[in-house]
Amino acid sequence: MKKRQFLKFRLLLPVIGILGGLFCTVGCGTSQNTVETGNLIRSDAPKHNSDYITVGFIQTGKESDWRDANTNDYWDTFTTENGYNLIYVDGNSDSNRQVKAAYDLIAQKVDYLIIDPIVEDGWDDVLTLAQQENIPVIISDRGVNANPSLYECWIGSDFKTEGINAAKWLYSYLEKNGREKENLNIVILEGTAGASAAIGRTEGLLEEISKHSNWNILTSQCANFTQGEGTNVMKQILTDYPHEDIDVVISENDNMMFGAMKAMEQAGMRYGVDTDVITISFDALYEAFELMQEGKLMVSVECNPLIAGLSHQVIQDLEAGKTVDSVYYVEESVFTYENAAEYISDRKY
């Protein structure tokens, strides 16, 4: 449990002229309700107004539909109407860019810093400096490999449990259909190397898969959470292995699965319900629900991108001098081709 021990004078420094070398390459002018060149920097609130809490938010990029929903959730939550000046930085899938952005935001003396790290390592110096400057840091979605005393809390999903739940669903499905003793060859499409989502889901999957001696991982390859790489990596896998040897395709996010499906279709493979290829994914995007209704995707383990509300609550608690927990998990479920129609109308992303 931690408690903010200080109240800071809020000074909203303009984005112009302060962001330095990193962002000068993408355009340094900022105006209200505008987006910077390359969508790397955006700030909607009036400048030099101490009525607002200035929050710097460093996003990973735009690698997936999930990420877009996550970004939009922050914009919908950290509004001027809610008392915030949100300075948004698009990491552009570059961890070095994220680190440089963090230093720039600390130099601006933002009131709070929210970081969604692309990779876990390399954050010690940034977090130490933020603490020295009395800027509370919230780690969002993905984790960091750093001393937890350097940041206020982490908010996001239990990635390992997501992986475990996916593998448990697979066994449940096989058992229900009298196939639990069959030998299975599994293909795994992994997310970005070093990303906590990929690390956790892979760990959970491997832990459960190892419990079944008749389950074999044919290959496990990185496709960086993107649809394009999902297609390209799956094409190569279908070149390297006979199609009939593949029994299960597990993708560590929906977008990679969408890409893998394209590759399988181009190769003339059938997949999904009533075929020889079981399809399992993560995120539970709206498009995934549509594909589950069609029977092409059999299950998508939810990874809830609507994290901003918890981040807002943490900041309000800190502003009030309250203690906050070190970890906050968002609520998540497991959706299948059997229940997708029941829940699709409720999807917000």
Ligand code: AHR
Contents of the next structure:
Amino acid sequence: MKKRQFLKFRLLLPVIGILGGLFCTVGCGTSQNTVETGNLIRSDAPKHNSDYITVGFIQTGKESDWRDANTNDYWDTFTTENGYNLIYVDGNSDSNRQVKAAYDLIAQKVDYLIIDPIVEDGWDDVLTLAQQENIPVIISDRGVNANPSLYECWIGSDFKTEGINAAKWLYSYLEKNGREKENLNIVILEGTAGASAAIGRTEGLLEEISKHSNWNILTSQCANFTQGEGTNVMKQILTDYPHEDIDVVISENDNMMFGAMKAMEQAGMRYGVDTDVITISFDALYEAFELMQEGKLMVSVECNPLIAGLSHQVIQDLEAGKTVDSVYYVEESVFTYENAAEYISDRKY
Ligand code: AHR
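What would the structure be for the form predicted in complex with the named molecule, given that what you showed me was the form predicted on its own?
Entire complex below, previous chain first.
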């Protein structure tokens, strides 16, 4: 994974992972900016001071550059200057750890809980408890499979539409090049099983792909949204299938695509514009724009990680006694090798 400038010092604190799993209360002797028992605490705001809103934020982990941008956005928004005491929990890509953290933060009587869930299932009981304890919950990024009355709102991307947009771009590209009647073999690298980002994108892709009888899914495999697994899974695919059979590679995030590109390069394959392999991914990271400019990546459907501002707004509205919407979608676009140069200087992640 390429580390970019936004990866700030606080994400590099190595003790977070080492001490993972041992959740305890915030009140057990923290000093300023300390990390204890797996929770990273912005402790420069006085505790139990009603001038500050204590927010427990449970993140999925660090599986992608998108995730780092999302985490940094929360740190930059939920500051003491904005009136918050933020408690950050790294889920370490472990959904049980995330649920345990939610119980822990409820026990600490935080004012709000924000959860970026790894997977949709398994949240009912802890959300019910949060409601009983009058702790409002905001679900951020991926969704949960629970009764919406258990949380205030969900803020994130329309993952299914992202999948539809990716497949629609493929058709428009083929049509533009007089290739729409060609038989195509498609390889899909899926995100984490049970994660709404993977579920929605796969659903959207399959819905559109099924409309084209000349499009065939050669294989569709999970690579967990990580670059390393993108390389390993693609390496295996290149062992299992003749290289010349692969016409399109769709990766459900940029990092898995970066990994898959490494595997294709190692196998001596060419991909992207003016080759036999069309490359499509999701997120629209800065590095994806660089690859689109080089013609190696042909399209990246944007998934916007900058959600914290909306979460902040929702909390401010709730504090003011206002009613909030149950769903907020973030704005997103589709970027291609043809327009990447025009937009790269505006990219924030
Ligand atoms: O839930 C959003 C997805 O999770 C992003 O596409 C991916 O990069 C991240 O890890």
